[in-house]
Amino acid sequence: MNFNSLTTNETQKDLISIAEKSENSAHWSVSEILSLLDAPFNDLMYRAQCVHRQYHDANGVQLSTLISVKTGGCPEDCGYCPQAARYHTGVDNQDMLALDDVVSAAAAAKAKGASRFCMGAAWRGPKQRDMDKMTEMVRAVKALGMETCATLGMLKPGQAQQLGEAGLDYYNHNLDTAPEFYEEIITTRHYQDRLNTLQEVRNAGINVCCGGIVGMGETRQSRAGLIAQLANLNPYPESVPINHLVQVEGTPLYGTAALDPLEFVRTIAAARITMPKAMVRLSAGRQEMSEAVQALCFLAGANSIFYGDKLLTTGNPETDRDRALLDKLGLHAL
């Protein structure tokens, strides 16, 4: 599908068409994601915009706020993660925080507008005590009124299960990147292996949040693959964190080339048109996005955000300055 060089008439017959096949297509080609990436800046916009508006709040934004209850020690290699063991980022390995800590940030958390809490750990996948620990958070977290979302690492058979009957509302398990681009960033888990605990969640009834990573020194095509992938997930993901690597010295991806602002964009408008009726939210990175990159990234079809002080190791937009942002764009939390 050629986005270039259409006339009005066509760029709205073609966005039925997009709306239909978003909706009702079981398909995605890497090619046709990458047409949408290669259009024309303003033409993108409109489709991203005009699918928003017929599935969403226009001017709604949802405001999540992410805590890590387990930080550092992880025995992966994920080459942005500075939480990984073999990695000297001054990051410590920790202990678990305490229930009554947990329960005290989600209560602040909601108090400053946040509607959902999740719960991160730096694990390669939680063992049985751990699991204990987590049910509890989430029943504690649930009982204040808030959705409960957790990324735990990869989940063995009946371990959704358990956190589905505590009342976990989403599981974050992020495909990252692209297939062809994943064994240059990870090499300590395959990317069935992801595929395989997004398969355990949805077995379990639980919704599923997976998103990826860009700014990695990924070609664009890499970036149509990734959205590719998320878009052909059945049923796609009913949130979709789309995060802008955030650079830590000691991590192999430290230095790397960074990534166009309207390319992040892109990326964002992308995500929306192919799975129109997701969440997507802009994650990490957001602290080194200037007011204007995410004024268009709502536009583009951003409707959620991390909302707080920090996200798990890596800083993020203070809660005053998220306000008053979105005043000055007219926005609402949903």
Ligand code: SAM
Given for the second form:
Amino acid sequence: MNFNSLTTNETQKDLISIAEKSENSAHWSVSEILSLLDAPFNDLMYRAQCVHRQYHDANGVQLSTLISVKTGGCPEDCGYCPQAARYHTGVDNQDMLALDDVVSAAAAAKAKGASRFCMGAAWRGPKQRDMDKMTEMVRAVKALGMETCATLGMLKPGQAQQLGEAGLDYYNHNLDTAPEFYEEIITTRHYQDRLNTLQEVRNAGINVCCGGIVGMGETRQSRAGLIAQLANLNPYPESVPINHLVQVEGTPLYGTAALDPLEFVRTIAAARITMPKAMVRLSAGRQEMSEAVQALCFLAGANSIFYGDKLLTTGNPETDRDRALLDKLGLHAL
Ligand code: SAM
Ligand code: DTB
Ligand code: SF4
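Structure of the form predicted together with S-adenosylmethionine, please, following the form predicted alone?
All chains and molecules follow, beginning with the one already shown.
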């Protein structure tokens, strides 16, 4: 399907048939998603809004707060990441946070209006002693009445189940990019490793939070390839974080040519159309984004953000600023 060769009415008809298809969670080819990304911007946004309003509160935004429970010193070589030990980024290898500190940060996030608390660790994957501490943290945060999320790297058989038994609601594990571009970004693990962990999470009955990063020098085709991978997971993830690369000095991806912000917006719209029931999170990169671009992301179907002054090691807009933006746009916290 080539949207550029169609009249506006034909384009809209085709976009509508794509939306109908998405309801049935059918298989998405990379070229179908590329057609979405290639569509006239207004048509794409219109379609994304139609899907969004069919499945979600049109003006609701879910707020998740992040904490890094184990920062730096990671053995992996992810080209975007300031926490990889091998890059000189000024992020040091730190000890794991104490339980009390995590619980008080979660309580503070709840008091500011966050509904979910996501605990991240700079590991290839957790060791058994880490699992003991993590399950304690999950239990304690859950006891505050918050949704819990963790992102700890690759999981071995049985580990997801332990987290689920402790009360973990979501596990975040990103595919990051399309399979063909993956090896240019990460060599210390494979795409299939990521898919295996996602399957462990599914089998344990934990909600899947899985997305990727754009702005790493990938092509539009690779952005389509990432969305296809996510949309074709069966079932597709409940939560889809779309991160804009935060360029950190010292990482291999520092200095990558800037992505046109409207490409980011298009990627959000494609995620919304192909994964209609998912919460699509406008994730990393908001601090560097104008309010106008963020507003377009919400219009494209993003309905979740990271809320709190920090992501894991890099900055995020101040909560007061975010509150002001939500107010200005007439959006409310879910
Ligand atoms: N170590 C675990 C792992 O990689 O699965 C969990 C933490 S890791 C920091 C979580 C995710 O953060 C990565 O998969 C990546 O998508 C995202 N991320 C890391 N650095 C980033 C950056 N500079 N810009 C945007 N997203 C980033
Ligand atoms: C996700 O997709 N994005 C978050 C969260 N999951 C863990 C992480 C963003 C990290 C940005 C770089 C940093 O702050 O270190
Ligand atoms: Fe380690 Fe995760 Fe960073 Fe990769 S993204 S270097 S696995 S902390």
